[in-house]
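Next up: just one chain, as structure tokens, the form predicted on its own.
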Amino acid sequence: MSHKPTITDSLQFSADSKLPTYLFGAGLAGLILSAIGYFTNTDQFFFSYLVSFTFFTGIAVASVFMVLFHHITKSKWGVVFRRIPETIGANLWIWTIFVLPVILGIHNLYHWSHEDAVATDHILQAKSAYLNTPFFIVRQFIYFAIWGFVGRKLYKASVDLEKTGDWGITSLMRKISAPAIPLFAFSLTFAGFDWLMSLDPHWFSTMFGVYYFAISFQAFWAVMILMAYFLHSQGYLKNTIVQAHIYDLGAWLFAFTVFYAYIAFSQFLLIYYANLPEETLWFYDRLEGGFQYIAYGMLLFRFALPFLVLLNREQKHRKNVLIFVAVVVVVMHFLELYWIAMPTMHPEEAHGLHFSWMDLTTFIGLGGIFFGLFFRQFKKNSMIPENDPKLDACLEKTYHH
């Protein structure tokens, strides 16, 4: 007979922690510096902002996706982690504010928003039923309404379960998750089209939505590994989230490395062998002027390195290896979004890779606010979903490994 595992850790993040304050401070400083950049180089500001915005929003939406899959499959393995993505999702309704600069910068970012350009371009005219400013703005609020509502609802249900011990709430969470999965799939796909693919409105790829999903989800697992080790470094959940659980995160990171490579390469290969000028030019622009180094870097450091390292079972048990791979994936995620967005900033000029200080300030600005919101919320309730009926089964992984 297996004995019921007992939790020896404190399950409360320190209420006195100044971490959210420091993060909000860093975020505010980053956004103020970026705002100064807006007046010195407006186009650069909006493009830098868009890269950081799509970075953090993709990870936030992937967090809620993970919670949805968790409920719908009744999985046990990730119960000890679930509060982390739940908390990220709980803040998505607040995160809606940060889509406003994308809307305000629509003329700087999106060629299709200029009526004079549409008037002389039959391709833009053909796409104008979808690519027009009013409909673009409406879509942004539809996406965030779905994400914010579902994220908040699942977080609240999870906390209610913790406080009441009513296991019936688990079926409510499944009832929310079932219709939410296709809604999330469609909304994230179209968000990828809107934010990134439509930067170059002549180009199109029906795979781009799932490509944005794949890169965001791979980065999400890397962020989860770093978050687990960060909590350990602060003395939290050391005996609750054990190496056996983090091994699972490494396995997921490996799985989504393969999935990402499959999707990214399929998109490239289809366009490569069809060899149609309107499709190939998009890759052509990203394989010259310095951008080719990011492309080779993606192949080496976003696919080959995590794939070859995590292929070995033992490496997924090694803390330093997992942290190294996770950091590399997160850095490459930022660079890949940069690689997608930046070549369209000045297409008429000689192409060249030029990093701007605003790439850093917008990233620190949005990142500080993103994690500030996370830790502010994380302090309010238990760090794991207590009273969850599957928690004991999850904790027993400690004894099996």
Contents of the next structure:
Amino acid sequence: MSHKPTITDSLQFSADSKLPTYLFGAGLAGLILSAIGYFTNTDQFFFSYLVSFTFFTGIAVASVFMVLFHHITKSKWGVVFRRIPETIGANLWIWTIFVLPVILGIHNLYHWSHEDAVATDHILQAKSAYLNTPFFIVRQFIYFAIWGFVGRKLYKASVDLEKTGDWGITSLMRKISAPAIPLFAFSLTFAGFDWLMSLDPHWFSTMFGVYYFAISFQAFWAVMILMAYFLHSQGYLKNTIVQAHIYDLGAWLFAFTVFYAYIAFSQFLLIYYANLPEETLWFYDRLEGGFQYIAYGMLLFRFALPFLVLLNREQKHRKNVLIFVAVVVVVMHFLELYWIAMPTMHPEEAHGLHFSWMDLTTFIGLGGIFFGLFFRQFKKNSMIPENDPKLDACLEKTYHH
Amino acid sequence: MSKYEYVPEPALVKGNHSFSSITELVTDVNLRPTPKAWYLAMLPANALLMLLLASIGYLIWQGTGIWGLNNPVGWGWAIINFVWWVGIGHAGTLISAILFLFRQDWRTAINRFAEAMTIFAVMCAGIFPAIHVGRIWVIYWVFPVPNQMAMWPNFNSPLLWDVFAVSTYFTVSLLFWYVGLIPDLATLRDKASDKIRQVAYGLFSLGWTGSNRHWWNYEKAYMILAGLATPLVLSVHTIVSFDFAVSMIPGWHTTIFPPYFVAGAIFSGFAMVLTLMLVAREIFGMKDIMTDDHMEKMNIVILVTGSMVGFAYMMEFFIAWYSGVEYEKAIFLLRATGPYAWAYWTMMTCNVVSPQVFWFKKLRTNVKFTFAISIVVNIGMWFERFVITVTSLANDYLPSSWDYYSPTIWDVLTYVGTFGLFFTMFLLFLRFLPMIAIAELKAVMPIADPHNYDEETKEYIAPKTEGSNTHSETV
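Now the other one: the form predicted together with the partner chain, given that the block above is the form predicted on its own.
Every component of the complex follows; first up is the chain already shown.
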């Protein structure tokens, strides 16, 4: 037999770790505080909630996407990371309950849900076969059924493979992944239409689903970098996830920075150039009232900064640089979703850009629960998919200067 | 036992090949006397090339009136053929640059071949924008050349961006191709027995000796060119899509156009590579290198990109309805049910339905079937450009100006003629240049992998992949 790379780290996240408890505590505190906001400013509560909800859900769906691509391309590079997105995907079915506030807030969020508004607006009438409350609710459950089922199934397959050492399970993973890719493409697209595009029900863009995919995926890579370094900081997997692996995450973050910029800019340019009133107003609303500063910030910090920094090979090997860029991207992802959603709530006519404490509390609330669920599940099994046929090849990656 | 079967990675090169047998196999095509069959193939290719030149000559003499353009359809086969050929010209650089960056070793069997195809396809594409201007003798006006009239091209126009995008793409693709060829040209130089070849290959191999330093520079240059070529693959078809999408014509102005055009381009490019590859490997006996596994991987790429195109069609249709804009709705209904419905459904069948057969392993590993689908796909992609260009123009905002567009014989002959150019170039390539990247291919063969030795005992260990070979003695 050829030499087998040996793993020197413990692969088990400490079972006594109090981390999930703390995270759940922070999450509950955030949600309870936000609930107070519900009584003081209901509209603000729902809009803040929607931004945080689309933030975490987008990243969760991108996680499963990554697992799907990984199986379907038979990739080796990311086997040591794969358990992280797999675990996020395993919790997606639980995440269904967090779409309920969006459904409950439908009247506060979505102008098209008001029957009197539709009655006087012939454009909304034309869309009412799609934009109506019952169908909206049904769609939410379809999306989460797909995501939750596939996420759970792939997690289970991975754990089974680890426990039994049966490499045949990789065929099962591919059999699930192939049809799941088109299902995810359509469900994420329509979720993007529902949650974000229909906030301005007159506006439309064929690119919007791809755009939501692109921003979520870019943020996902940043989250992965932060997760890897977080595990290192806790003393985990220091000799298993090495710099050569994290370098690949940096390269992916770079690639998706370009992809994001490509998609976002194409969408903007085509609408700006044609200058048709039914389309261009959406950008008009987002380039005034203080929101323009977020837009300039996106250009500088979500594209230019990560692009220029990560273009350099050496920088992708530097821990502090990667953490800095990843944090900037995550913050910008939140701000971009804010920039998409909030001009509906705070248009320029109503004082424009206006941050609320609920933006923070809903974020902490959902974030705490999201990562609480993650670590609760993460400590149940090994942190890397042991016995995976590609694991040895992945572990053999070494630092190339 | 498991109810699922584990499928190990297949070996990239089949058969019992050593380094030298690969060199022999590939260079023999270039070094042996020209076979009669080559002349026989050159004959129709050259005839078509002459047809192209005659059609262009007549066009320049007579003007674009010989084409089927009418009012309101001012863009016809010329733009359709341009976009079609440029789209085909996307696969080569995608395979060589993007798959290189993604460390996809299987690309080594087809990259040289696909890059050559790319360059020739872009040549064919470039003809159409040039000849369609009417007064070709002032074609240099498309470039921002300072002149005494202070007349500049319109920098706001994507048509001008196209001039830069396509010429940059062509230049970088050519350089990339050439850089990759240098080590192999040196191999041919060393193997050539007559003076003429020695000098010709020697000249272009730039004094390559295979020294460590040469390889070091080569790898660096290759990496940089791959990095430069990657955004170009995306930008060319993005800007081609802008030609349509920046306008306010219903059916053209839609934001998903850029990625959708790029996906379509890769789709048709891979299909064309397959069409050529399946024939070439048969004639030249390269089945050990261009294996059925390569074909299967390419079929999966075709399935993925074909489905992406299908996704874009559905988004367009959905958003046309969802927008509530009556012109958008009308044009999409007209596409499916109007005077060009035959073209629309041809496109739908060929592009969206036909690649779905590759969900089945039996079909995507079937050579004859794949060959048929690869042609069907390119028919579909031609019709896609036809549908986009013609339907949106023929039925514009003003129903009184609607007219049906039909091509003339000159449209057809010019298009058919471009195949003459394409195949003439391709045959020249097959005859004089190595169709496989020999040096790159060797690097992915199991015998190039030092892991085959046990570190302690220094004993040879056979790799675990299927079709493994025992070549310890040849290394």
